[in-house]
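Quick heads-up: it's one chain on its own, the form predicted alone, in structure tokens.
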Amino acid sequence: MDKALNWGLLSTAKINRALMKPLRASNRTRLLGVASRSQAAAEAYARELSIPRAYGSYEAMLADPEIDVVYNSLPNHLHAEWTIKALRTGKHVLCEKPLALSLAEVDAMTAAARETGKILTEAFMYRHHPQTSKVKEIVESGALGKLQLIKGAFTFTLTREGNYRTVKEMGGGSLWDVGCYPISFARMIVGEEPLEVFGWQAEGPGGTDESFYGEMRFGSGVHAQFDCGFKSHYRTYMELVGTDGVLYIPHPFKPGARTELQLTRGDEAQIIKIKGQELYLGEVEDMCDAILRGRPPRISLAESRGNIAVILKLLESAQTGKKS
């Protein structure tokens, strides 16, 4: 029988608030605690958001035997370290994307999950939304004919000074932050890893990519092109082009309770309406299914490793000016 899993938030990051609603809505989860680097900060955050327990250090939360699941929302460069520590203290971990910043880190995290028998998965929320399943269904139905091209973008204007996203040593840069989404989406649709990639970046202060423009070539003949960045107007979309049709997805990464796709075949454009759900609910329920029912997480660690590998190759290409 399902029981209520006690969750702990590892940090007071802004993204935590997106997870709170589904954690409180599910009858299989209970938001029990939050950890910060100081007791005062943790207590203020817990008081504001009605969280029962506040921990003045990350270690203190991991030492609490009543915490079952940790949501790791720390800056990117701390994902591997604190995920491994959480696993080794007997916690399951939902780790924010990107899972890690190197393949060695991913491999160490995977080894820790295997050794401890605990669930570890990456928090790509869009993968659990009904819209994503519908897109896959349309492609696999043959409605687009032979898939040829995938295009996409995720950009916004970053205005907060001192944000970790601008610090290279903390895993900053637009490719790690938002470019990972169109890369993940394209890989999911094609169902294979790219044979080669090429990338170009506009470098900002601190050596991070403020804007990134990437291409991927897959063995099946599909090509993918995307851009991401912190200096452009807010844009998100994915477009799938085939021999017989085009599928346009206006909100691929943050679909809501009601969303639409546009399928064009010949002279006919069809609007496909989709009844969605709360964006972050799916990843919470997926975690519960994995822990309580033994189902494999929708996003495997091998798949997360593949996404990190592509990001690293794109960054290498941008540095060398060569295909990778």
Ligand SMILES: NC(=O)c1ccc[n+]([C@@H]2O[C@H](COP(=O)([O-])OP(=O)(O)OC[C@H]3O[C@@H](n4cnc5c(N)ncnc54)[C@H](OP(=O)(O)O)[C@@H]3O)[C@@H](O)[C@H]2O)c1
Contents of the next structure:
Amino acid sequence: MDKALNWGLLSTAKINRALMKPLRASNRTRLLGVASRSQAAAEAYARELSIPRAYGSYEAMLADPEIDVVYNSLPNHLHAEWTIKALRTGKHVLCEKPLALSLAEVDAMTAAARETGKILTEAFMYRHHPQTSKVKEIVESGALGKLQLIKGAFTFTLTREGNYRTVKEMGGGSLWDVGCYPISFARMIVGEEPLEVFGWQAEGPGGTDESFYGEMRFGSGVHAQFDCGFKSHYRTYMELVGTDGVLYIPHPFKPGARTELQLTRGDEAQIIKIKGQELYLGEVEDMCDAILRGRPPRISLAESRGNIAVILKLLESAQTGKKS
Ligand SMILES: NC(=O)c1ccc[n+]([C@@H]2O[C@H](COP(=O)([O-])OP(=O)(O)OC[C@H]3O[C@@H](n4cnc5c(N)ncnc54)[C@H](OP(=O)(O)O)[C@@H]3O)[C@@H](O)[C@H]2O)c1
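Given the form predicted alone, state the structure of the form predicted together with this ligand.
Next comes the full complex, this chain leading.
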């Protein structure tokens, strides 16, 4: 039988709550601890969520030899620093998206994972959901013919005042926060890196992009367009348009236990029902498989690097007003 891996939460971030159920559902995982910059906050959080150990600093959790896996849910500008520290203290790391804010950071993280022999992967939860596999299967079956256009979006109204999402130096802005999803989806479907990109941004307070409108042109002839932002009503979708059909995905990034795809071919419109699973379960199981069974994580560090390279090019394009 597999050993149960002890997980530790690096911070008291809001997103941690999404992992509670999956971490408690599996007999391969045990939620052992939570670390915060403040001992009182860690203890209050641990008490509320019945977590056995509370650490008053991130270093204290990394120093606990019984923690096997760290979930890095820190603001984006701290992903690289604390992931590298965790790897170097012998922990495996599931790091929130975006993995990092520069290619130099990704390369340093990749080197640390290689040198320590520990698992590091990015927490793009949607990639592990059965709906995503089904979408890939439909595209690969040829049902859409030759892919021409990919469209997508992820918007919501940001109401968390003072949150790191509005601070440029902390990796704020909608492109890093939610634009990373349609970019990742399009790259996964096409299976290539875009040859060129163009981006336009609406600036919010602190010089971050409050809304972003992006285009990507792929070598195989596929064109992708997306938008993301903090000012529009909650909205997510992806649409894959081919010569022979159109696949519409109403909930590409946060599909639930039951979800649907809409496939149109000629005059025929078909609803494809998919039995899903708890959204964050897949990334936890993927970590366990990688650590305990030696399977490569579904999302490689090279793939994460590709996504970050595209985000950086889009930001550059929005600054210069030129294609990148
Ligand atoms: N995959 C998903 O579905 C999903 C959804 C939402 C967010 N995310 C990702 O998860 C990460 C966290 O997002 P979140 O909204 O959950 O974060 P959040 O609620 O704003 O919390 C971030 C935590 O980081 C710690 N922290 C350390 N230094 C900080 C600083 N200088 N300023 C503010 N906080 C600091 C704080 O914990 P302590 O005070 O306890 O130290 C804070 O609670 C981001 O990378 C985001 O992209 C992913």
